[in-house]
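The form predicted alone is given below as one chain in structure tokens.
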Amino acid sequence: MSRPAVRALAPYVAGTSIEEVRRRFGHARIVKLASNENPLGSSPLALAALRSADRLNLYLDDAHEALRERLGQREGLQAENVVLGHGSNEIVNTIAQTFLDPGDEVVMADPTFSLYRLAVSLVGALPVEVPLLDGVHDIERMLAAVGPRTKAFFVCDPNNPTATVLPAFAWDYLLERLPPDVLLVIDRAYAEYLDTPGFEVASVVLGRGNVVVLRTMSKAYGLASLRFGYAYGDRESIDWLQRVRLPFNVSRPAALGAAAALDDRAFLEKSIALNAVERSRVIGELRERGFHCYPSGANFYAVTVPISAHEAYEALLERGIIVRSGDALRMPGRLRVTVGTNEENDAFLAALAGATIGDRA
């Protein structure tokens, strides 16, 4: 029998697949908006460079020096300060585990990355869930609901599933108020795509301590099959997290391929680009509809859907396009919609009022 905090867990569920609405439907073109992914692809460079990948029967570099070196110095930070992993959900689950006991409180969005319940809960702790103000960090509430066992204080920045953006004020409030020795967790994967900072890393890093920033390759660069996430840190936390960590839980084709997406400054830019233009269009075109987006960050955003979530989700399936129900995601009566390309939103766009829920709105 598996342990209680396990069979109290809720399986993450992952967004629906091309080939499960193809088995369904049959549809011959389907338009994919429900992962966050990329439109354009993967980075060129970074696919030359897993066609380049050889000597797959060792266990080659498992401390990857240059690359973690390679990335601290992109925020002013060394290699010291970088953690890698399979993704950035396993540095999550690893923060988890290296820095949690059973009863330990976990401060956190209602709703955010629904992957910070799960960590917390599987080892024991306690996740603390403030709603959000307006689809926004409520930080004044999160900072009231910290307490004599809270140990850690997530704050997903643009926040997902809403794509909101927390503004320098906030950041500037949060980090002056938050305990020291709470661990502030700070979750950029789609930084990218902000317009702001809101913050310097490497201050806040070497400034405040304890403090982990997650990142990710899975997004702007287009790296999502590869799992290849990273982290920023000061050098404590960070050495605890290379203690905790699986040995090799970076492969060399994803260390590979990350190195030379690193170099694809072309292909980062052009994706930023085509997300800020798209973005900006279809949040227009739906507002002007009727319906409620919240501002957006990211290359996603959540809107509203006069029916219910599921049945709008259903709706647009039938219609070959694949979207995350917000029912699923904590956030009833939106959907969660990537951007996609021109062609894709335009597709997006139709189905939505096809299945006449705009006329409804």
Ligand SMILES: Cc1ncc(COP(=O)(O)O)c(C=O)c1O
The other form holds:
Amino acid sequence: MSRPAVRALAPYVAGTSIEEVRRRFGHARIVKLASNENPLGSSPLALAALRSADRLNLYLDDAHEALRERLGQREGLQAENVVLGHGSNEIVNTIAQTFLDPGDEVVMADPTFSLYRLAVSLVGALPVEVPLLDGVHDIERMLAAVGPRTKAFFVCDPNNPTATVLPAFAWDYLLERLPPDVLLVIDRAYAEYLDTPGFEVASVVLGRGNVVVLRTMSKAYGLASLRFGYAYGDRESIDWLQRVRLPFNVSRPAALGAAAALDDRAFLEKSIALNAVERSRVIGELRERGFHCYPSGANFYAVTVPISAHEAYEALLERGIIVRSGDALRMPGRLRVTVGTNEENDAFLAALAGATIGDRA
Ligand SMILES: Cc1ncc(COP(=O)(O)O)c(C=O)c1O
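Switch from the form predicted alone to the form predicted in complex with the named molecule and print that structure.
After this comes the whole thing, all chains and molecules, with the earlier chain placed first.
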């Protein structure tokens, strides 16, 4: 029999796959806007590096010193301030295993990325969930929820599933008031899409300490399937995470692909530019149609629908469009939709009209 914490667990639910929709409806063309993936594919330089990955029979370079140094330099930090992961998901789990004891409390928003609740609960710690205010982290109420048992404080920025961003003054407010003994975890999976960062990573890492800033190459670099994430932190926090992470958690192909993707400025810039143009076009169009959309700082958006989120999700599936239902993300009444290519977004807009006001309207 498994542990009670495992039995109580509501498992992570990933977005619906293209294969599943094809099985159900038999569509030849399916548009997947469900998992915030890069619609332009992957960095070509990364793909070329992966094709030449060799010596897979060997356990090679578990320290990844050069890559960590490079990632560190991007923020004015050192290799010792960087830990790598099998996606940033893995680092969330490692944080829970490294820092949390049963009964410790962890303050986080609601809704936010569901993995935090899962990882925290699995080690017997207690998520303390504070509702968003107009779709944004309510930092004042989150700080008020910090008590003697609070061990960590999670901020997802931009927040999944709302795509909302904390303004710079809220970062200042938080950084001034969060007790120094509370580990601050900032998830910046969508950082590349932000117009303004809100805070400076190096000054928080070196000035405050007791902080872990999560990053991933799954989104803007188009490498979701490669599984490569990393985190910045003060030397002590990173040292603890290095002790706990699994040996060889980052494969050699993942490290080679990630290093090559970092060289691919052209792909990154193209991805960010497409997202900016399409995001403002689609959100503008949805608002014109009378749907409410939170401002988005990411490669997805959270939009209201006039029928239930689940009904809208199902009606879109029937039309070959995969999105996420807010019902499954603690965001009832809304869909979470990835920004796709121009053509994909048009297909979504047309299908949404059909799903909500009828195909002949
Ligand atoms: C907020 C947030 N953090 C982390 C992740 C996971 O990233 P990775 O693919 O690096 O595990 C996601 C993926 O959707 C996310 O939305």
